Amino acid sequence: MTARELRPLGEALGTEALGVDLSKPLDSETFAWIEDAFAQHPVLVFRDQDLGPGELAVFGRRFGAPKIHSLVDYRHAEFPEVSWLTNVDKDGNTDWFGVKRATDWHTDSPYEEVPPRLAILHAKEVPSSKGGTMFADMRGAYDSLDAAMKQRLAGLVGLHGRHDGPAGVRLYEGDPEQNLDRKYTEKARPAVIRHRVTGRPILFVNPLHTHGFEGMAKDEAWTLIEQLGEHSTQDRFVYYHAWRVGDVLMWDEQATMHRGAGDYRPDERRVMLRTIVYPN
């Protein structure tokens, strides 16, 4: 292994971490390493690593608490706090929920009762071009907003729920509903956040689970979700992951959001592996 170094991927996020084979145990002083280059690089990768479901496990276990996956059908039937992210049905057919799953901009999960802290993928098989995974700057972005804007957001309260933004209801308008383990319900969260770590601002607001904010009427709240959303996703602030076979990639749930690019031959197959981690 060389020695352990960061190596910028993109402007805005994406960061390589050279030096780190998470098939073994890490020391503290390696985890240490890692945790305060994830403070400041809210989009770390780790390439040519070859990771089972277990192991992607015991590495997200570091980090705070696992969290068993929502969608009952995508889990791994071994460890169930690792789950698929596969456009590859059971039966080896084209799963277009899969493939069109998670395309919209969004943060995982923002209606738990306390949402994630991070989330890590591990990539087993990708498409032979495209296929990437996209991810938004919000500390950038509330940076970037003008005072008056920053004065309306100060006050204000999201509500959110399970795919019943402005952008959820576009991507999943008419599809059968999945197999949850449980319903969930709307959680009201402030639109502007503190970084756990660094403690920068952070603008918490995305189109696929924000769906309005407390005292405001729906056409309104959904306008200001629509602009939001838009500043966000400017090239400025967006990193695109292009996929590797053995990239270990995870991010900061508070202060990025990501989607699924959707821009690759659903034929083709693309499978990786997810876990979800909560603080402890």
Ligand code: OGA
The other form holds:
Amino acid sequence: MTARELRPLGEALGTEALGVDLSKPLDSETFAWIEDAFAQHPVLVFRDQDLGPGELAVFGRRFGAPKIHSLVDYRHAEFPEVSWLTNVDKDGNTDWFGVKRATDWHTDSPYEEVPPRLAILHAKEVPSSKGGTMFADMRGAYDSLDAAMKQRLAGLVGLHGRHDGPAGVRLYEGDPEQNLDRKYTEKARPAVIRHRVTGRPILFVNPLHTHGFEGMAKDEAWTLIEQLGEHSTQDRFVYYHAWRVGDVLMWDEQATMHRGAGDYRPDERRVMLRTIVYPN
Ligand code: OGA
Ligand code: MN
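Same protein, different form: I have the form predicted alone, so give me the form predicted together with this ligand.
Full complex below, order starting with the chain above.
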């Protein structure tokens, strides 16, 4: 293997980490190198990997605590902390929920008691073109807000539910209920949080899950959520990851929002393994 090295992929986000073989047990020095890189670069990509679900689970556990995935039907049968991100159902037909799922801007599960720290996708099959995942830099998005907006957000607490933000209502309207293993109530979280390592401020509002702010009328809140969503997803904050088979991509669930680009032919297979990691 070549020496370890970081190489930028996008202007805003996206960093390739070269010289790491994730199928081998990670020594503490390599692990520390990854953690350092990840603190600065919240979308980190390892190319040409070939991990089974068990190996992906082991890699994820280095960063925190695993959790059994809440969408029962997408859980991996042997490794329940690993789930499938797939557009193919059990019979080999197009899974339309899988095609549409998560194609609007969000961060994963901010409505859980303790929200996830990071998530990891490992591409197994990718469409012949497009089918990427997009990431928005919520540190840069915060920094570039004007002073009046920063002041307005300073005291605000967002309310996060399952899919009841403005984009959630649009995206999942009319979909059959998914088979979930638990019930969720909404969670209140400050609109501006700090990065766990660098302390940088992060805008923590997303149009899929954030459906209000404490003490604010719904109309005003929805207008603000949509406005912040548009601001944060301008091209200058966004990285489009074009998947290659073998990619292992980890992203920071606080510092970024993401979405499936939803721009590929749904009859082409798009299959990935996924694990989500919670703070220890
Ligand atoms: C995710 C996610 C979108 C996609 O894995 O959490 O939102 O289709 N993925 O790439
Ligand atoms: Mn997601």
